[in-house]
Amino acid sequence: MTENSLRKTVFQKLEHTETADRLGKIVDYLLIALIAINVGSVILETVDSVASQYVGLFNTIEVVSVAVFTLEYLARLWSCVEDPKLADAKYPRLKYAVSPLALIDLLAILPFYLTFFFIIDLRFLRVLRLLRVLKLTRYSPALSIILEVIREERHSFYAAFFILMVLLILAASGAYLVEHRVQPEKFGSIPHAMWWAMATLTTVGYGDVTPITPMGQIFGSLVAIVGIGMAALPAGILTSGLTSQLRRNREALRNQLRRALEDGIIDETEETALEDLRKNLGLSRQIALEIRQDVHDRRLEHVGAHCVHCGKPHTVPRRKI
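Show me the one chain in the form predicted alone?
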């Protein structure tokens, strides 16, 4: 086997680009299981009694996991040049290395290697190791959809957070003006007042810092009302983005169904490809059945409206609906 063919095979198995690729799916399941074991071990290590009793087991899990994840990262970096999406890139491996999924894979192994060069607090290291749970993004359509929505709506989120920062500064400044004389320990400066402003604008309202003057209470009420709208703004952007993304996913499955039905039948290979696409797009079986029925009905209407001999449309008057 040549280097190019081996690299292509590795890429296909890691990305399971081929339909009904059992080996690729087995690799995915093993990596998912290893990620789950890692997250569980990191959580259990925070229990001192468990950590001291099974320290050897936890160290073995860490070494084996880092070895597997390192091999996976290097294999993906080596074989990524086979990805059609990177065909036009001048430096395909560099472009892949800075992609979100590749950075997540790197963060999953980087803390282990950093301990050879730097002295890192074990508690901080545990938190970094928990970042391995983000590797599940590669195997979860739901998480992939959310990340894609955040990427597409990033400019809207930037605008929303910019507005939030402006309101935060204005709210903290107003609270400082009306409350700093009577509560110098809580509203003695604008940075001190920002804690109250953030808690109020985000509608959390811890209650540890509250205005006590009449003007401060009126001002605080206005800030709380504005905070309700600010809390709904990012949620509205995310909801709108999710709706648009799901609509695009349904349209992608619909187009694939139309292409599969061009010859009038859907063979086993096309059926497997449609099922894989449904899973990758994060659509339920019920939605897929509804799309299939709609495409089938529209195709029957199209075929019935044309002559089977010459292909010309029949001149049949439309019924009023």
Second form
Number of protein chains: 4
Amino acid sequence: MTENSLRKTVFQKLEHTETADRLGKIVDYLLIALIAINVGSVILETVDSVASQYVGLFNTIEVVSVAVFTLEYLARLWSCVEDPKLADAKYPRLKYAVSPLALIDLLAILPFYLTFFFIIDLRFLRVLRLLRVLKLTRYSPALSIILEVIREERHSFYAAFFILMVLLILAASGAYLVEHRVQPEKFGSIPHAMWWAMATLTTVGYGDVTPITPMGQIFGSLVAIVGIGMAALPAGILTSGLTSQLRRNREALRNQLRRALEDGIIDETEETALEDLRKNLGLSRQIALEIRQDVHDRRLEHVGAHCVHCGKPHTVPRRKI
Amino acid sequence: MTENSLRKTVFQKLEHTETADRLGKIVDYLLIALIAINVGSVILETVDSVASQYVGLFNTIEVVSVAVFTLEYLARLWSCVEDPKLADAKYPRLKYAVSPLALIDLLAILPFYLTFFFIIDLRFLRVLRLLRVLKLTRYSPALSIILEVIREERHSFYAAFFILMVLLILAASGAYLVEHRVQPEKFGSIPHAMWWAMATLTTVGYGDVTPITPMGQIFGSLVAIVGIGMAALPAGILTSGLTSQLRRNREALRNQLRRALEDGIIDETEETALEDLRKNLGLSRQIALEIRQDVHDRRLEHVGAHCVHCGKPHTVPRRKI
Amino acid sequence: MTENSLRKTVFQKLEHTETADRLGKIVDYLLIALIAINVGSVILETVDSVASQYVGLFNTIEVVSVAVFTLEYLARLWSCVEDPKLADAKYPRLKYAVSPLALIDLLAILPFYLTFFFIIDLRFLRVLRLLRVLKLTRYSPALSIILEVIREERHSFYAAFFILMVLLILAASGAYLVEHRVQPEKFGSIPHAMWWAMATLTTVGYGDVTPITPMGQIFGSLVAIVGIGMAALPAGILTSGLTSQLRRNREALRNQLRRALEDGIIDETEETALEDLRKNLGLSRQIALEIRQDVHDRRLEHVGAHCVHCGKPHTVPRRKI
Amino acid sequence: MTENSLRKTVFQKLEHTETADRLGKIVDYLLIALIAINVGSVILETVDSVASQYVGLFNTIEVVSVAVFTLEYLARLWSCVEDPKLADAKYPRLKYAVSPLALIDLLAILPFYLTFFFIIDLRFLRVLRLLRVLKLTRYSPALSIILEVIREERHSFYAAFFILMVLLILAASGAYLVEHRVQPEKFGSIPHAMWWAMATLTTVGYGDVTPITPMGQIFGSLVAIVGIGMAALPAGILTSGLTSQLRRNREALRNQLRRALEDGIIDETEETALEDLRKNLGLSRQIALEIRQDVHDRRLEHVGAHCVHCGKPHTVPRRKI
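Now that we've seen the form predicted alone, could you pull up the form predicted in complex with another copy of the chain?
Whole complex next, starting from this chain.
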């Protein structure tokens, strides 16, 4: 009983389930600050002059961080069974442990423990700690919407990547054919020419390698034009996905509102549910208000603008949303 | 009484409330011209040969500008209580004083007065005056729509910025690992490598720092590809926001039109209100006309194409909109 | 009578009013070929070795072109009164003469005649002839839709340009403050720093000027990030405009179809009108077919799927569209 | 009979008509692997050190590949008559042979056989084999949707390309006029200046050629600004096309669902047809489920939430989709 209620509290504080929870927020901010300090110290450690001077400080930060992150990882793993989303799972802890967020948490502490058992290049290992920055993903709702859209459109992104690869091979081989005699050190083989092709197709254009023959420059111009078309692909896919997501989120809110209004009144519970849905969908108050007004207007077309019993006008309940 | 009516006039001329107000327009144009002259003179002042020659002229421009802008600031602060939007506020002047537009106005004159009390690096101070260009924001309705969309989508932009920061750190640390042995002066630490990572992720690609090892070039190519995906994020967010805004603006005009047409006739007052709404929403006349036609068509499906009383056909009132 | 019918024929051939007009098409292709030859010869004329060798050929092309273009201009000016769109105008010829297309035609021949009266730098004049390429605008319907969208969204583009100018001034002055001591020849004044600021904000990134101080590189990174946001503005405006235009065009076709179907049958005249509208709106056959299917489906909800008189199923007339 | 059934099996395995076909999948993966090995070997062959060492391996790969691809081409040509889409064609084999996919297959083997009859530059020929990468197009549904959108919007892309060409000519001629006296070797003629103009308009910005006069830099800045507008064109066209395609695909699924639900029940056959349609349209399960819920909700408004016969509530059949 006591264990269970403690576990529930830990879960609520860590996962921040209640919006008006002050302690949960403080836990959040402390963890965010620690991650930021961590990332900063790993970056600064690579500057030799700084590293030699503050070697002790950096070690302290590392040990404290790993301790806290290990504690956090274990606490999340222990309390995750309180998550209603995992209620149906046979092995809720295992299911949580292989979720992306849990794997990121594990990745943040694993390298430290591995050094006790294996001999690993320390410089590589230190940089690996930078992946701890991914732990921040947890704290932004807007970010998770963007990542969700990217995940939904992944097949389109793969296709765009495939088109890019095909264009890269064709651009590199074309440039190789045209330029390899004049610039054998830069376009001497297709793999060499790929560096130029990539810089041009992505419109980065470093300029360390450029075609110098007229034919090469004409071909290079074509590749550059294809490049701006290429850059349009991810923009198009992402925009189309975001627009569709926004439209569906508005529909979802509209449907729940319509259902809540079926009895003509939006009571306290329905208000809270609507407000929670609005936040989860990342819709602004302004948009929610417009949807409410619209649903109300359309409803009036059916039930009439005035109540048939008392003759008073129906008004839009505006309170929370 | 006199003071109040004077204050109202000053407010109307400055805030340009009436569309057909000639004096208000002249005040606008004079202020815009002064801002332009100001910005031009601050820019030219940094060219040494010009600065030494016209030192007197630049000083005169500065003194006159500060005088006019101070007067403008005080006049706006004094007359702002006439603004109907501030009618509900407890301290309307304070509320106005902390609004973005008022703060920009204050920022335009403050540095000049600060030099009397503090010793500040003059070169920095002069350049600070360039912020006066922000005063121009006030004069473009299309601009305020774009800024409004950016403001509404700010959480998405923060998320995109966060993704960029994470990618920047990962790109810089990867390039550091691969290249720091071959190019210690350019990729010697992660902060150093960030300059390259930023130029590549934003597809700017200066080319002053580029990877030269095969592994570095392969990693650099991946970063460049991620870069064009990264550039798609703000495009997607902004497009999705602008499309949604446009759709909602059309809906708003459609709803007001529907309400105005409830009695079957759009009278003079309703016409003016509709036209004002159309302008504020930044919708073109063509779009407004199409909406009007559409609302009319749908209404005919209910009331029939011909009047039941006189038998004459219903026509779309096209006059102003 | 004869003059009028000749004028009408000339108008039809030049303006290509009838889709299945073979002679009109030949006139089009000949004019397009002549413009292409012209542009090519002006470009090649700037290559000294080519210019000296083919001076006679270039002169012949020039004289013939000016002759044909002058004839074309006069023929269009003479026959324009047959244009039904100009029927309402008081001075139809004057109204046509000041239209963009007519001004481009005039601009294509005017420089030639001006050399008889004024002494003008020949090199500049020759290059001016390149503006003849604008005459090609006349021949692409998809192009005119894009230009129409750009025209409709011009206020948004002005606002985007204004934002760019403000950012340019702020970026240049910031870089000037940070870098002018270390690189006085490249960041010595704000106008000098603007060249770097522009290359960075537009993500062109030539790399001929780059910040070298740590502060300068941090500031430069911020400017580059703002730059990819800046590039999102025109993309967002244009996409939003194109999407809105496409939606409105579909609505327009849908409305005309609904009106044509009011009597239940789409006759020959209505078919032709619908097909003409579809082409003018730049909608694909596939989209038109889907709209037709949808209008038909919705109509069936009212009139029933089978004819009440003969019991046969209603089918979608698919013939032309 | 035997031949026909064998032909049908070959067709099914090659064209992968049944989704749960294991042998068809293995054939797919083997062919994809062979194409990848091929492309890799052609790329590595251009590296001299690798080429001289593994000359035998590369020849073996080439001979085996051509054998397999020839077999594949003949098998497809032989079995294509089983394709229901070609059932109406008079000469189904000929119609298949001139389809894009069949031409790519032919292009992959033709160069090999041509060397027996003609003397061709071997280096060029070897690189030509890289076009075999296009054979991969066959295997991605998301890719075919993107290519379909590009095909539908081709007129807009042509128009964008035309605008780019006009801007290129104007930019090059302007830069030539301003810079040709100071940098005669880089801006000596319009064709020379085009290399700079292209790098700037596409925002690639190599930096090997840059304007150095103040006038040239101002003009260059304008061209760069036009460049980011130019990059917005393909993004706008593609996004608008993708959004429209997505909307139409959703409508198509919605319509089929509405028709399937006309009798109130979605039976096994209808489920399978809906699921196949969903996959072909590239819609996610989530979107399909939302459409189904929405169609169901709207239907309830007509037929009531409960069955009039048994009084049980109508539920959304969720099974497969």
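Since this is a predicted model, take the numbers as computed values, not measurements. Positions refer to the first chain, counted from 1.
Q: Is residue 44 on the same rigid part as residue 69, between the two forms? Assign each C-alpha by whichever superposition fits it better.
A: Same rigid body, so yes.
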